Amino acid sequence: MAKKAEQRRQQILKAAFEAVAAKGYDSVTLQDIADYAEVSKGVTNYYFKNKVDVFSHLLEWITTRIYEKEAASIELKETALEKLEAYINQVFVSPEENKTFYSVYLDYLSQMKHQERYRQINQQFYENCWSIGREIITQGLEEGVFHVEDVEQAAISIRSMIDGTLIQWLMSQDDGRHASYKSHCHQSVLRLLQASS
């Protein structure tokens, strides 16, 4: 029955990912969502409490797998290097992927000052995301092929760099210079961290 529930609510998250891609964050509805996922509102009010109790868990669930898929791509790696640039590939995953992410969390960024919830689900996500950049500084380090000072500000630079780059190639709507924008954010991170102190 459990198992059920949870296919249920993800089903609803998916369709409320889709509902707000398509129409926007304040345009969506739980209606909308209902018919996204092919179920009755009452269906959708079972599992979620409002519209924000929908999209606070639509965050954190979009947010964790994002993290989970960008740890991941480091796992199997051994150096340094292999490791940033599997992270900056992992990030850069496709056009249509990165388009629909990021158009969805701008129309969230724009509801953190309403929402709480929404800012504290963003900012686990970016302790996660400097994890991941911490672990790969902390190696180079060892490995003697980065040369910083303050891990820490290092990490957070390193998803600075990263989002910054793909909100300019979104505002862009040129999806033929995805691969151009990666490039230059991976070649700018490496020479933060390959700068001599």
Second form
There are 2 protein chains.
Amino acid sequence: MAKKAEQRRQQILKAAFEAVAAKGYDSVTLQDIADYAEVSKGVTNYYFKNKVDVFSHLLEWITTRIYEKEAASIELKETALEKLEAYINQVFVSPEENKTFYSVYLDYLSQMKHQERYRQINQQFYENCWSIGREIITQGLEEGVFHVEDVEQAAISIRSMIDGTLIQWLMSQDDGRHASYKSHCHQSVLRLLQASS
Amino acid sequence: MAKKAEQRRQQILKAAFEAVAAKGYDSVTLQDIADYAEVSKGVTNYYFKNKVDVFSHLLEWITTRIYEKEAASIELKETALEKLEAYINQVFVSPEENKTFYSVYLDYLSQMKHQERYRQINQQFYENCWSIGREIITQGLEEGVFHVEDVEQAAISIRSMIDGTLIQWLMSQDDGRHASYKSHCHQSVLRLLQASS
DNA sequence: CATTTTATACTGACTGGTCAAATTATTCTA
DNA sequence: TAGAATAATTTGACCAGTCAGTATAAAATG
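After the form predicted on its own, can we look at the form predicted in complex with the DNA?
Zooming out: every chain and molecule, the one shown earlier first.
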């Protein structure tokens, strides 16, 4: 039955995610995935063409999930400023919850140089992120709270600031400073969008 | 002779760098390094304790080199605005020259989760970067061209913007848009430092 | 000729992927 | 509906290949 098969695939992806989070992209073996999924080794090859296929689907899952959560976070907010705050809050949601996600995502970033498929998936992710940025900026311009000339460029800048802050956050080890990175990022993005120069 | 030995070690590090740039961190073998250095496999193990030792020294070399070039680029400039521009110019110096460097650096970023030694080296690198930022900001404040409350925070923000832009640049494939990422980053950082909000 | 340096063969561990056999689920038939 | 027949799924042993690290022999050096 197709439903059962889809469930198995999800189970394997979840296992792969946990394995990568724990051991890092390049040291995860098919056996690891099988162990985390509590199935035998052959199963992975039964539901996926090969290892890269598993990891491609995993990247798709991760980026889609990140985007959906970000998109959902701004949905209910009214003003551009509220949306922006909700957006940043969602990115830095909590050490336990998000650190793992972005840390696995970072593993993929370095693989993109050599895996065209990963790059494509990431490109889609970027475009999704940029569209969130555009939405917030455009609304802010209408409300008169932001002042930017080039919406496209500003959207890219927002993502740059988020990515850059995320990396320093991931490297910082110190979970206590988690909140400071968030407000930090928020203030910087506000400066980017509100500067009148 | 100590001099000869040091030369050999440099030769091996250079080979390792080329190998990682070409094949990616996790698929480089000791044999690859030997091949790029045009020596036999035994040499690498003679001059370095093991593979991680080679790669640790390589990361140290890369981050030191990036920092030195950045520090040198602002040395000769007079004003804070000139220094800032020179700094950003140095980061986005040219696709051929720097893309490889940062692309290898990105490979390391994802390894830091599991290699304490790498994290330490990177921490030193960050502190060097922050110190460059601080220097530029402090001078800009004195000259009255920048307006920020917290110098430390602003320095971190600059690096966030640079790192974030670098990543999107590395992923963009399109070398033609290289210049636009540079001016892009420059304008954003200016906005961060000059905003009067 | 003694020491340092380089080359090479080897080992033991591990990997991704294959596959035939075992197991389980589903369908068919009498 | 019992039970055989068929299909789908799961298992784990296996293979061919790769790797880091070691041991040792050979060569260079001074």
